[in-house]
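Have a look below at one chain only, the form predicted alone, in structure tokens format.
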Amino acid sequence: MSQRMQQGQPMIILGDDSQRTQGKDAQSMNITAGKAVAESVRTTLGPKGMDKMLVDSSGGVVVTNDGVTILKEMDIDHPAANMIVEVSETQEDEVGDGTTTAVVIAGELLDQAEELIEQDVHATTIAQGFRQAAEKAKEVLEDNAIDVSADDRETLIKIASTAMTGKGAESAKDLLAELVVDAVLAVTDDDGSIDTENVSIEKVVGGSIDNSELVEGAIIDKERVDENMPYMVEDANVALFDGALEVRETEIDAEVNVTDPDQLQQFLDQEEKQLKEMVDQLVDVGADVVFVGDGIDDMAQHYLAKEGILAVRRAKSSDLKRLARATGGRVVGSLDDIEESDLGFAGSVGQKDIGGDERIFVEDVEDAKSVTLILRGGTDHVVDELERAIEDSLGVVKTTLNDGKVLPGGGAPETELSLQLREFADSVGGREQLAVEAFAEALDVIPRTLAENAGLDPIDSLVDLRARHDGGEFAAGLDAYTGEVIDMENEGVVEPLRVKTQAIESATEAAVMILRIDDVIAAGDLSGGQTGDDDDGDEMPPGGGMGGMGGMGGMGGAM
């Protein structure tokens, strides 16, 4: 080892193409990237938020104001910017809504931190202050949360409606909110667990949003296998078979030499007999409808049709599971041991035309634990955006039922936190106090953005909000339609507690992680898309030029 290495001087071995940014330059570059991501979705926040049109390289168009969808579709390459995108993805996975809120708060925290770094406050101090403030914020929110029970259907509908406000579902949100609540309550298990995967969504282009409906049961995107089978079966016993109604193949490759035409006929008769036996097994247990996971032989189709059984082949295993939950049946792997108790029941199973497509409807079931929402809309873009709004709404109703606590909307919680954290900052010693104050300042971005997006004066709105909260009105929030500050709880604008706590937690963690990076070592040129003179590097590269850091392979050589 060389003398220099022993003296403790690090030796960095990097390739020629590698680029290294250190200290404040690295922080500044990462903060700029994070802020740019937040800025890109900020105008979509709130009931008056605008939409984004995203066009991918193959010409596919997505029109949405759903934060997580925008950030996923934008195809962001900058590693620090991707940390902010992860915030929205975590928010979506955990609670289903509040993705834009989380990202906007993260961006504002970075903006506030940048000012403190310029005042020579160390990034570690800022991080400690931010974490303390986030903990205090969660306490304040939990203390002020409003209890909601599963029986309070009215409040659940308001929560579902709030989650859809400002999205493509706005025009029919009252109807859709009821459908969402009914769907979630239907799939709730006896032990209270809820899996929204059991609410399947069928999108149909044609008709208006008002024509959307909830089918208590399942819709399978298939048709009956034979024209001679009944179109509709009332009071149907439903068999679910995850196999094939075909002649069993031999396990090993076998060669059979047929020397006599009679032998061939015997083979065919034997196959026919096997298929007839399979169908007889279904008839014996009393099946009126059968869903098969694999193929159905032509001869088996003939026998099924003769017995008046409606059959569907190549049903996906996910469809079979949904049918089992909907009808109360059990999926069997072999027809030899099928029993009457394995059959499910549906008041009606039939093939119907919906939006020009033939599908099998399994409905009128008692206590359906799997339901289907049919979403209608005039164009593909409308139904796609409708689906995103419904998914957010399903997520918040599920979260509310799991946690039983909600908060007022309209910027009310953030305004309250901003005031309380400023008071809390006085009790925090040292320079962390500045970071706590900066955190309080950052939370003002939500009511400010709500006002801006609604075309209101943000300063007037903030002053009004603060005055009402100073007077002890926790639920005072901004009505984006009238510009008035009103009681959000009375107005029914509420959202789950966890949407807010998760947004603040994720935003804080992402901001702290970005702040703590003081050295960026990249395998390649960071400023991929920049043109013109060589700037000081803290500008975010435009558009598609955010690449260049894909591999991060240059770090392999660092010693």
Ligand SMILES: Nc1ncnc2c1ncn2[C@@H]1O[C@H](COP(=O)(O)OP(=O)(O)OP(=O)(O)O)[C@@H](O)[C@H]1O
Given for the second form:
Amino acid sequence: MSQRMQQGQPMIILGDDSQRTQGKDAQSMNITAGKAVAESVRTTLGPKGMDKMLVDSSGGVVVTNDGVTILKEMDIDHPAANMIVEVSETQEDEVGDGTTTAVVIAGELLDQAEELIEQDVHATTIAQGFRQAAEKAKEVLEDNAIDVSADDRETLIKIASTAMTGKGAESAKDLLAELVVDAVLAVTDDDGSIDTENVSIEKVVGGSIDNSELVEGAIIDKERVDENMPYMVEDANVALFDGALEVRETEIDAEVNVTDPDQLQQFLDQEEKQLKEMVDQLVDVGADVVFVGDGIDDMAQHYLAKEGILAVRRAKSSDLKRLARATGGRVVGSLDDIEESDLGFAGSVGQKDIGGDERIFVEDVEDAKSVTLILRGGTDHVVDELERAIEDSLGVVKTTLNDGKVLPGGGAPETELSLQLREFADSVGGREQLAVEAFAEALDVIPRTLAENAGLDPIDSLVDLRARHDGGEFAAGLDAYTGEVIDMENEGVVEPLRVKTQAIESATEAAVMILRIDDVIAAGDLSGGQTGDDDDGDEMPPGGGMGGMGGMGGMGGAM
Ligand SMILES: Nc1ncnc2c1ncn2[C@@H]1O[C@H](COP(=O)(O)OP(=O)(O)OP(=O)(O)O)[C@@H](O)[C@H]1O
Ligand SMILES: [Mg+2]
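The structure above corresponds to the form predicted alone; please give the structure of the form predicted together with this ligand next.
Below, the chain from earlier opens the complete complex, with every other chain and molecule after it.
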């Protein structure tokens, strides 16, 4: 590209392969890309949302309703489109649920902004208006949020259940919601901190979703090391040793210099004695079960079996940590300083068959701080999608316990915000007022889409919703099953406050960032090599650098 200097001499500042799009062309290219991303997940929103089947280049198939999963699998490479994908990723990290909502709002904000740009409202003005509106929206939501305490198990179950609505877990959501709440409550530390990583998920193909269960303890993907060890130990003291029950070979290599058979025997005896001593150390502290991070020598296995100790070798260090949290034990690095107090306890430790695999179950633990959810389903795809729904659900329960605030669902908060923001717009002067109004309009996309996806008339639904909110019913939302407007709080459709505040915040930030770009300078080919046939000139047609989106558009059409 060239820039004309005063003397009329062109100055080349960009390399031959670079592409540059400026001004309104850049804006409209980016807006189109962002909107296309949102459009691609819109049909999955809500209880009646559809699923997507994503096939990767090697033929792997994912069937999902989860916004963030769809966008990650889609392999989008347009930079502005990726900013919208990031919105869903932030949402996933911060709350775990609401990834579709966040992206759909971002897309609608871009759509509204596009109209304002056409009316010559400056992007900076739109950005300011959007930010003010988002700020106000957060206030309104916070003011109207419902308090939930940690011992309100019933509400927590409703929250867990709402997050699963419309997903693979739906058919058994009553059972699963209870399991999720119990799991999160179990792994909550005394100081209130929660790491849902401590809820392990074990997927089993076979059996029905209804047979899913929660194990208060850990399931380790190992078998006992020796067949002469017990299958099952009850009331087990569990030792966790991150080391090897072996005499290190190097030591022998260094010392043995055999000149006659007696000498060899002596060294072997010596080795055996050391192994026996190690096992004795475990026996002395009263271990019934031992998980060893490294190997266990055959001779040590023999002694352990003779003592009736169930031993597992090569346990991963993450498994050892999990076991420590599950049993209340401590992982020791050396057997020399193991003490009775280092041992954990489990009501039962045993090898069991699960979905055709043998695993070690460490269960019946009182106050286990690490638990395992066994999810069952008919096929691999079913259990994979079940896992994603459960993860959303774990996220919302955790968020609710952290924040203690929830909102009614079914489009209730968005309808309320839309009304209140229109009022608020009057108090905002200048052209920003238009942006605030546009923001209010954009939020309607959620109830509208919920209605559309449920096969309802979106206009009728919006009119009903607005009338009820005008009448002061904050919790009035759309029942996607009957099409009626009902009190969502009474219905038990509730979501954490943060699902909505985070969605609005990230969507606004991403939209604003995209709007403020008026110049796209790409080193190399923005279109990812797909413009090979029309690559005859330096000039790129407006909106042409969107090979990534081209592929996606095709995909959107196919679905
Ligand atoms: N029973 C219900 N009736 C009406 N609306 C519901 C009901 N259950 C959930 N919803 C609404 O559905 C929307 C959530 O839909 P969905 O779970 O498909 O998308 P998401 O949470 O935004 O994204 P994802 O779950 O993919 O991360 C929310 O607006 C929620 O209030
Ligand atoms: Mg959801």
